[in-house]
Every structure is written in structure tokens, then in C-alpha cells.
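For reference, the chain that follows is the form predicted alone, supplied as C-alpha cells.
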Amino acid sequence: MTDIHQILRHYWGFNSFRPLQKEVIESVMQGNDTLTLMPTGGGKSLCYQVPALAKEGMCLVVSPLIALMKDQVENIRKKGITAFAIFSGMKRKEIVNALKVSANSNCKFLYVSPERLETALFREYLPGMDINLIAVDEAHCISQWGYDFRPSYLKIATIREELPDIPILALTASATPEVQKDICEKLQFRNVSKIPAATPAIPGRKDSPSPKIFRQSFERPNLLYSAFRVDSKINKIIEILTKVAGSSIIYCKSRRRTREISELLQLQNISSDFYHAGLIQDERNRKQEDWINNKTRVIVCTNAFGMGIDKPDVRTVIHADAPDCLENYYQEAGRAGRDGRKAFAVLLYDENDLQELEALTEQRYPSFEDIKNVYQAVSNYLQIPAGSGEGESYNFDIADFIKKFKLNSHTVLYSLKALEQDGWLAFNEQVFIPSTVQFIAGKAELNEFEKIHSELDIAIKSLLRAYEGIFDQEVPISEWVLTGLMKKNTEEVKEQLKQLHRYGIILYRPQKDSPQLFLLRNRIKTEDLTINMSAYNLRKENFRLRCKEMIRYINEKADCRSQMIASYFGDHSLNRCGVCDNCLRLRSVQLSKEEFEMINHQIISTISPGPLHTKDLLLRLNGIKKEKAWKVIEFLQAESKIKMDKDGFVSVQ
């Protein structure tokens, strides 16, 4: 099946491909080095799934998070398409068999976590893939000027290198303009199209050739943003959701925040649950599906939740904290009102989160010598000597550790985040490795046990009922599932599981879900430690202007929010939304013929006879408040006497 309407239909039962979705794959199928960037749900997945699907081969895709791998690979795989994933955390003999198959298979799909790409183990299998595709999903993650920078996707580039002739889609839910020419630069796309003009230069680096960019408009007519200044959160939180009914989420900077403001909701009878990534996956999975099957309406959490969460009837995303930057701001309100039908996006905030803002870059970068500390501790906590670790993964408690060494929690998880960056180790807080089954007894044997130990038999029968493969290979295996081909309840599943592995019929691995830190190097003497401070410095510089962003959107009163935010990522091109507090607040403003003369006037005259950016022209008309003369320019604008272009530079028409 090569057509990709047809494989669209039979796989996914849809007749049409959503906006850009066509035109992306199409620029796939046709060989070209690709750089995508669609808001979270928009379907980016279909973007590499379908031209995989109509060509010869595997599509081998590089992606960080470990949980959305599981989730992509068991839908694909219920759509009887062969999908295997590897990643840090699992045993060598499983990746063995999983690349062995992929191989030797029928395989389509390998998603691989980026630092899996450069072990031995995976070069020496990969020539003998037949890989058609690359696909890279959260690219931004290349880029140390973007908000997610992880070293290990640098690695990508040494698999082009092998593969100099096979396409790269690159694809992303927020990357500004800057970001999108790095992610090019750092994949070697080859060249296809110019570089747009507006794209800013990169200190340190020359200019090179950029690839085919299709970027989804910014454009979100039934989303509604708003900032509020407020004194009591909780009490505006209860008025929006009294107000606006259905589904909602509450996004929090705390996991201690999460569960005050759910039980605080509760005792206003709204029904809520609070989710975080320090909860164990089984209650993480069920409070999850209790709010995408609505028998919860409100969902309080850190960022931890949403990643590949797709419920489209999600009528309000309120932040109860102020996010430290428009990237993760954007992502997590857009998850609202993905049906089409209006929603809202309403971010609360106080002077003590201003004040936070301000104050974040020092937090989030730690000096040197914290980080030396930091890294001292680590090694003594996990009593790793001296030139050994490396390429060893460790269960880290970070709680405990924190206690144990008495250090400030801010301090120790972005000190780890800084010693990841610069390729020292990773740290991995969500962690979520699945059971595992395989029979080792042979089939005579198991049959001779049947007759002794009945009471097992049902167990053993549901395992070979519900699992292909089981005799051949570890396959990941669900305790709740067979809760219900058993009839019992997990504790006593998991009881008759380690009952057969006590027996050797089966190699039973109950699940890993427990933070785990894996060594890049092996470990040195702490005097010995470095790190690259001037790319440091540079992260550093950029995140505290991210900061600046932030606080400039929520402090703004004039300009349109879906404007700003579609500006950041290099959109110039959408109108007011009209509809945001905003453009809200400009409807109402109130003038005179005689005040609209005067600032007519004036802008008129300011302008003349060059054009000037609106920033400066709003300082210029010196006491005139800035919605009143926003108010007359998009007059001026639409009766034609004056043109804005795309960068906000405004001059006579």
C-alpha cells in the first residue's frame, strides 16, 4: 500500500488529513529534509507514521520521552502494524532482541531515546536496518538556545553521517526563529530552501542553508487568552470554573500546590484530583484516565501531565503560577478547546510571581561550585569509585538524597540539569520500565506442571492467551489486564507471577518505576570536574531574556496576546484576535471625535515620512494611553491611511 489516502483510511479511518499534514509528508515522500512545527495534538505523529507506512523499510524515531515511546508503540501495534522501543533502563538482553527483530522482521517502527544512538551496541545492528526515515520528535531538544536543550540529541547528527541519503523530519510543537535555524544547522540538513530573512543570527556560528519549513499557524480563533492580577487565586480559580463549565486543567509550579488547590476544589464540591511525577505510574495511569473519561472534571498538576494526552473537549487550561517561559506557556494553554468549540486560557498570577520571574535565572543556574558539590554528593550517595560508572543506570531517590547531604532541592535538580547538559550524566524522574514474561520451561515441561499445580494453571493460561511471543522473547506484559482475565485482583496476579518465576516456568520482571540517574562518563575526582562555562554563561543569557518574554506578556495591557505569542515564534503574519482580555479591553474603549482627531494627528505626523516601529511610535505619543491609540491605528489601518508590515513597522499609505 503505497497511495497515503488509502493507508490514512485503512489505519486511522479518516478521509482527509488535517491542515499541513499533507503537504509535510508529501515534502517526506519526495526525499527532502524536513523541519516541522505543529502545536501539541495537531497530529505531528501522522507526519512521520504515513510516509513510513507507504515506503520500503523502517522509520527510526528518536524521541526523549520514554512513556509516550510506550503509549506510540502499543497503539501502533493494535493496529497490527510491527513497533519495538528502546531505551535507558532497559536490560541488554532485551535491547539485543529488540533490535534482532527489528532487523530481521517486518518491523516499521523503532523509537530509540537519543542517548541509545551512539552505543556500540545499536551502531553494530545498524546497518543492517533498512531505514527509510528519521524522524526526530521534540527537535527543539537539540538546540542549547532553546528551553529544553539535551546534549544526547547531538547525537543524531553521527547517524546522518551513516545515512547521508535518507530524509530527516524534524518536528516540534514551539520553536522561535532562532531555534528552527539551530535544529537545522545541528541535523546537517541538507540544502532544499533559503533561510528566511527575519531569522536571527546566532552568535559564534556562520550561516548555512535551512530545509523545507512548514509551520502550522499560531492561529487559535476559539481560544481565549487572559492574564489576571489577583489577590486570591483559589477564588478566582472557583469563579472561572462556576462560570465556564467542562473539563478543565490547573497547571501549578509545586507538586505540594497541586494537591491544596484539588482538595481545596473539593470542598467546594468541584470535582478534582491532583497529578504530579512523584506518584507511581498505576495511580498516575488511573487518576489520568478518570479525567480523559470525565469521571474527574479537574485536573490540578505540574507540567509533568499532558504530554500526549489528547482530549480534545478541554474547556479551560488556568495557570495558578506564572510559567517561566512563552514555549512551555504556549504548549500547556493550547490544550484546550482542541475540538474547535471555544475555550479558555487564563493565567493568574501576583507580584510574588513577577518577583520569581526575575529572580529565576540566578535558581536556575547554579554556580560552578554548586554544581561541583552537587556532583560530589552524587557520587558518594551512589558510592561510585573513581573512573568507574559509566554506562551504568542507577535507581536515584532524590528526596532522600536531598535529606541525606541537606542540600536546597532548587540547587540539586538544576545542578544535575547542568551537568546533563554538559554530557556528565542523565537524570530521568519519570522512569516507567513495564513488566515483563517469558516461559523458559519448554512446552512438555509446562504441561507436566499444569497437572501438579492447578491452582496456577488459569494464570499460565491467560498469559499464553494474551501475549504473542512469549515462548521467544521478554514481552512487556500488564498486571491489570490480567486482573481481568483472571478474576483477581493485582496483588494476587502479581503473588501467582512471582510464583511461577520462583518455580523457573517463567522470567518474571515486575515493573521499574523509580527516578533513575545514568552515568555518560565514568566517574572523576571532583577537582577534576568541568564544565563548558562559556555555553553556560550563553543558557544562562537566554533563559533570563525567556524570563523577560514572560513577564512582558503578562504584564502587557494593549497588546493582542495570540499576536505576541505567534511573534515569538516567528509569525508575524496573524491579525488581532479580537478576542483575548486584550483586544477585549481596546473594544471598550471610549473616545471622543475630538481625542480621535488629536491622535490622529499625532500619529500621522510621527510617522511621517519613514516608517517607524508601533514600540516607538507608542512612546512617542507622549500621554496618550497606549489602547486608545491602538484603538485609532487599527482604524487607520483598516480605512487604508496608514499599513503596518509584518514586522510592526507602520508608515503613511
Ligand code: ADP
Second form
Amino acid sequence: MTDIHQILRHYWGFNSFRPLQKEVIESVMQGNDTLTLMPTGGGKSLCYQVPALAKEGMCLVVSPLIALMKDQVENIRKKGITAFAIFSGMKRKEIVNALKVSANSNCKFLYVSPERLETALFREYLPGMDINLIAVDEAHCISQWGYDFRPSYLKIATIREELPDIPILALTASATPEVQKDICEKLQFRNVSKIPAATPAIPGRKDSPSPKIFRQSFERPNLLYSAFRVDSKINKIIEILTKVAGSSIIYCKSRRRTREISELLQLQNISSDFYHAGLIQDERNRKQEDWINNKTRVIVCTNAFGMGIDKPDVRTVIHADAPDCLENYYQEAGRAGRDGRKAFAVLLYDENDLQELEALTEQRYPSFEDIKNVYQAVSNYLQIPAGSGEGESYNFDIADFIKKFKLNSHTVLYSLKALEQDGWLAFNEQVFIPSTVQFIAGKAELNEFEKIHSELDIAIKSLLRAYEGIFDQEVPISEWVLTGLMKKNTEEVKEQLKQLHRYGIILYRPQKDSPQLFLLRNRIKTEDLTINMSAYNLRKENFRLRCKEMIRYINEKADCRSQMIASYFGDHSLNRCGVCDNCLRLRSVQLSKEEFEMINHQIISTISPGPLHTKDLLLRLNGIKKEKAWKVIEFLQAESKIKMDKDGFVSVQ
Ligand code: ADP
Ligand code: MG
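Can you now output the form predicted together with the named molecule? The one shown was the form predicted alone.
Now the complete complex, all chains and molecules, led by this one.
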């Protein structure tokens, strides 16, 4: 099958492509290096899956999020397509197995986490693989200027050197213009000089490969952005949820708060649940499913929630705490209103949020001394002798570590990140190693067994039905998926699997949900540790700028919010949305943005020296219509920028 529409129908049952998908697929099929910017849920996976299926050979997919990678592999396998994944935390034997099978079978997709690309093992098998496309998911991770730089992404270029004629497809939900440029450079896009400057969908040409950039418009006309300064966030949340019916996501900054807010909502009889990465996988799946199926109305969560989720009818996304950058904000807020109907993206903040944003840069970028301390402590904690450890994965209980060494958790987390970005180690808090099953009984033995143990028959049949290759190797399984097939709850499923294990029918390894620390280089003496400080400081300054942009978005009272977001990502083509809080405000006072700002400025400078009676203030604002001045005064009061006492004196707050 080589026709892309036929492939779409056959494997996905979809009748048409989403915006840009077809253009991207065609560009890739023509052999062009291609960068695609599409919001989360926009359908990026199809952009590499369809061309890979249309061509001979397999697609190498680089992806940083192990949990998502495993979902993808499971989904693809359900369509009867062979796919494998390689990530840190897997044992050497498992990796060899996956590599061997993918090189020698009709494997169509090999998912690899970036730190695995460089390993000798991977390099050994790479030449034997018939790769037709390199897909790089979350491609912004390759850029130092990006908000989620992962140095292991830089290794992709070396793969590219080995496969010079294979096109590359980079995918990301959002990247500023500098990051877009960086992605093309770092991935060594061919014929970069031909990159067009501004780039909405460009029809591909059939000549020599030329890099293409496809960017979906940042315009979301049905999404109403607003930001409120509030004293009580919970009251405002309740007010919003009472006014706007329908499914909702509430993002919070900490795990503890997700639970607190969810409980407060339940007290108000608002159906809600909380979600964060600290919960076990089964619980997370259950909470997510209940919300997707509208059994729970509101999900209160950290930013661990939402990736890979495509719920069209979310009516409100509320940020109970200010997010740390516009990239995250745009992605998270953008989960509202996918169905094209009116939806609200509301950001709540208080003075504290603004102060935290101001202080964030120092917290995220600890000093070299701090980094060295953490390196030393980690080496001690995991008992890694100097000169060893490279390529090893360790279970790393970070909470226990912090407690034992009496360290500040932020310092630890961000020192680990600094070490990761300098290529010393990789820490992954969310690594979840799924349960695996392999049948070790032969087919004849199995038949006999099923006759005697009819109570386990359904468990055996379900395993065989759901997982191919389960006789030949250990395959990752999900107890939760089996609950559906076996019509049993998770505990019963686990119990039956354990029984089969005890009878020697299967080898069952229950899941591990432990964070992993992966050493990329041998441990060295702490005094020999180096960090590229000029790169580190550049990243730090960039981070500071990102925070500033976030603060500006929050504080801005006149600029259109849709325009602000779009131009942050390099799209200056939007008109004012007319529906965000700032647009509505200007419309209601019938002031232009310039007038509003001018009056605002005059009021503040007039009362800055000291309190002034309203009458005097209005007198001094000569040339300005009274009603307009009043509108702005009222507005500044509501925003707690100025205050008025009972005698009518106004002063700066
Ligand atoms: P992204 O990676 O951009 O966040 P995904 O590739 O995970 O998005 O796709 C999100 C959802 O959209 C998936 O459930 C997918 O099946 C669905 N989808 C993708 N393309 C289409 C299409 N052409 N028609 C209908 N649904 C689609
Ligand atoms: Mg994706």
C-alpha cells in the first residue's frame, strides 16, 4: 500500500487529513528535511507514521518521553504493525533482543530515547537496519535556547551522518523563531540556505531535497484568554466552574495543591479528581479515563497531565498558579476548545506568583558549588566508585536522597538538570518500567494446563490475544488493559498473572515505578567536575527572558493576548482576537490601546508623589474626557494598582 489516503483509512479509519498533515507527509515523501510546528493533539504522529508505512523499511523515532513512547508502540501494535521501543531502564538483554528483532523482522517503527542513540549497542545494529525516515519528536529539546534542552538530542546529528540520504522530520508543538532555526541547524537539515523565511504551508516541489517548515496558525478564535489577579484563587475557580459548564482542567504548581483544590471543589459538589506524576500508573490511567469519559468533570493536575490526551470538549483550562513560560502556557491552555466551540483559558495569579517568577531564574540555575555538592552526594548515595558507572542505570529514590543528605529539593533537581545538560547523567523521574510477560510453557503444555485450570483460561487467552510475540520474548503488558479483556479488576488480574507465574506457565515481572538515574559518563572525582559555564549562563539569561515574557503576559492590560502569544512564536500576522479580557476591556471603555495606556500612565504619574483627591486628579488630567478617565480609574482600582480611601483620596497601591 503506497497511497497515503488509503493508508490513513486502512490503519486509522480516518477519512481525511487534519490541517497540514498532508503537506507534511508529501514533503517527507519527496525526501525533504521537514520541520513541523503543530499544537499538542494536532496529529503530529501521523505525519511520520503514514510516510513510513508508505515506504519500504522502517522509521526511527526519537522521543524523550518514555511513557508516551510506550503508548505509541502499544497503539501501533494494535493495528497489526510491528514496532519496538528502546529506552533507559531496559536491561541489556532486552535491548539486544529488541534491536535484533527489529533489524530482522518487518519492523516499521523503532522508538528510541535519545540517550540510547549513542550507545555502542545501538551503533552496532544501526547499519543492519533499513531506515526510511528519522522522526524527531519534541524537536525543541535539541535547542539550547529551548525551554527543555536535552543534550542527548544533539546525538541525533551523528545518526544523520551515518544515514546521509535519509530525510528527517522534526516535530514540535511550539518553538520560538530562534529555536526553529536552531532545530534546522542542529539536525543538519540539508540545503539550509533554501529555508524560506516566513513559512505557512509551502507547497512541496519535486526537485532536490530542500528543507521545509510547516507551521500551524497560532490563531484559536474560539479560545478566550484572560488573566485575573485574585485574592482567593479557590473562590474564583468555583465562580468560573459555576458560570461555565463542561469539562475542565485546572493546572497547579505542586502535587499537594492538586489534591487540596480537588477536595475543596468536591466540598462544593463539583465533580473533580486530582492527578500528578507521583501516583502509580494504574491510578493515573483510571483518573485519566474517568475524566475523558466525563465521569469526572474537573481534573486538577500538575503539568504531568495532558500529554497525548486529545479530549475535544474541554470548556475551561484554568491555571491556578502562573506557569513558568509561554511555551507551557500555550500548550496547556490550548487543550481547551479543540472541538472549535467557545472555551476559556483563564490564568489566576497573585503577588506571590509574580515574585516567584522573578525569583525563578536563580532557583532553576544553581551555582557551580551547589552542582558539585549534589554530584558528590549522588555518587555517595548510589555508591559509585570513581572511574566507573558509564552506561549504568540506577534506581534513584530522590526523596530519600534529599532527606538523607539534608539538601534543598530545588537545588537537587536543578543541579541534576545542569549535570544532565552537560552530558554527565540523565535523571528521569517518570520512568515507569511496565510489567512484562513471556510464555515459558510450550503450546502443548499450555493446552494441557488450560484443560485442568479452566479458571485461568481467560487470562491466558487474553494475553495471547492482546500481545503478539509473547512466546518469543518478554513483552510489556498492562494489567489495566487486561482488566477490560478479562472483565476483572486490576487486583484480580495481577493475582491470576501471579498464579500463572507460580505454575511456570508464564514469566511475570510486575511493574516498577521507580525514578532512574542513568550515568552517561564514568563518575569522576568531584574536584575534576567541569560544567561549560558560558553555555550555562547563556541558558540562564535566556530563561530569565522567558520569565520576563511570562510576567509581561500576566501584567499586560491592553495588548491582545492571542497576538502576544502568536508573536512570541514568531507569527505576527494575527489581528486582535476581540474576545480576550484585554480586547473586551478596551472595547467596553471605548478606548483605543494608545488612549488607555496614555491615561493609565498619566494617572499613575499624577498620584505617584502622594494621595490626591479624585476631584483634583480629574482636574489635572486635563484634555481627557471625564468618563474615559473614570473607566481607567475604576479599572486600576479593580486591579489593585491604585486605591481610593473613604474620603475619595486616590493613591498608588
Ligand atoms: P500530537 O503528537 O500532535 O500531540 P497525536 O499524533 O498524538 O498528536 O494525535 C492526537 C490525536 O488526533 C490522536 O488521537 C489521533 O488519532 C488523532 N488524529 C490524528 N490525525 C487525525 C486525522 N487525520 N483524523 C482524525 N483524527 C486524527
Ligand atoms: Mg506527539
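Rigid core (definition): largest C-alpha set, two forms, superposition within 1.5 Å. Quick caveat: nothing in here was measured; it's all calculated off a predicted structure. Numbering follows the first chain given and starts at 1.
Remark: with the core as the superposition reference, the CA shift of residue 23 between these two forms stays below 2 Å.
Taking the rigid core as fixed, one finds a CA shift for residue 479 of 2 Å or more between these two forms.
Annotation for residue 499: C-alpha shift of 2 angstroms or more between these two forms, rigid core superposed.
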